[in-house]
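Consider the single chain below, provided in structure tokens and representing the form predicted alone.
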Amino acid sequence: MEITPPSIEASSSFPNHIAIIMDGNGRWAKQRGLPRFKGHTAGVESARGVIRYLNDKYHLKYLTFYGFSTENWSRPKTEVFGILRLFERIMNAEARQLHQEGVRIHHLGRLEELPRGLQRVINRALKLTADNTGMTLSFAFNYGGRTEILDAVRNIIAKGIPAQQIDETLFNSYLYTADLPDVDLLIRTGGELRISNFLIWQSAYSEYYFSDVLWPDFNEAEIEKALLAYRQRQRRFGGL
């Protein structure tokens, strides 16, 4: 059956902002024999499908993808490595015709925490994009939504912002997020049905999607169903 896609112009019934989970590329990986960096060079290509499909389709205006967090310092370092020169690769290979298209990417986390060579390129992409007005695709790498919030309390006592001061507006102004808008549809795969410490302030009102299929099995027609069922709910942010 063919899925008549939502009207871009009813902001009610799609997203500004879609965030995603990308789980289960080791699972993909162990399911056929593979080393697990495989599932993450497959989980590559299902993301650069999402994002042509979410760019070129709808002109969604921001997508933010969940690529590495704080606690995945702790998994094998040959795996660790191997993600780490995987996103450097990518982001080498993609920030120009990612620029060509009007993209402009976006990185939320530690950035000072990863290897040198990575941050050198993440810090060219974002300046070659900078001053683009097409799709905002943030990447979370190095990203945790606690580290997150600590840190945005560590810079508004360092900047002596008296408390009462302090509301919702201002806080947001000092997270990682500053210059996004809060998150319509949060997007999980890989059949967790949890968020994993990612934007938990930026998707307090969020829907949310658990889908069952892996990551690098998520395409076009997986995209159709989530944006269908955020279609179908009626977005209350706390109302009864």
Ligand code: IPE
Second form
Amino acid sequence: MEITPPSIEASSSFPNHIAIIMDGNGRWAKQRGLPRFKGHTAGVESARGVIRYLNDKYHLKYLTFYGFSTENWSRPKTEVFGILRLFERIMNAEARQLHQEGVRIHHLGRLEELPRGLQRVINRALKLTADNTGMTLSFAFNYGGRTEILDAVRNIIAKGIPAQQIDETLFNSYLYTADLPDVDLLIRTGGELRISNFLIWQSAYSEYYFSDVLWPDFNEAEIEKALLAYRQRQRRFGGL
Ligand code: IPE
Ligand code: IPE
Ligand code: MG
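Alternate state requested, the form predicted together with the ligand (shown: the form predicted alone):
The next block holds the full complex; its first chain is the one shown before.
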């Protein structure tokens, strides 16, 4: 496949912020007669590959992953705690390497509702990488778009901000994504055509790319397909 040369700066043909709904881990495992958890561990490898590829080859500025939604608590306890433990283990093992690569790690969601140990590991990774100037890598973990909006409204009210001061810029600054730009390209793997409560404010003008490929099979060639689709879009933002 012909590959466009790396684009360091954001341009209309290359996204500045890519967000990914990593879906299909369970089905991937089921197809192989494996327990669902094996799908999640395979999904981690996929995420690792995608991060490396977009960082090394394209120097992407912002990459955001949907790892665990506020709705995912409704899954069986064993799966929920399996995912939480897996995320803790990976964050613990990978933070240093990401730091060496200049990556800034960011968390989106209600941190305080996560187990203490996981909170500690996340906080440590945030602190370690806070001053890095490379890719901003965000993990939406215990994240819900509606919860995020409600948290913002509560904080705005708690601060006593007068109604007439509330505009889009101010509201944006109260979201978990306050220091992230809007999403340019939103990818969902796993074949479902829905947003599942992900970045509903920030993706108002995103380009959507849906793939039938299950997340553990989403590789470099699949990213290239998504980037190619993006290049072929014409973004108008309501203009002509
Ligand atoms: C996505 O894969 C990962 C999480 C939601 C944590 P799923 O676990 O939803 O996999 P499917 O959709 O059941 O195949
Ligand atoms: C979306 O996947 C959440 C994550 C990828 C973390 P789900 O599998 O939870 O979404 P639904 O339930 O199919 O909408
Ligand atoms: Mg799913």
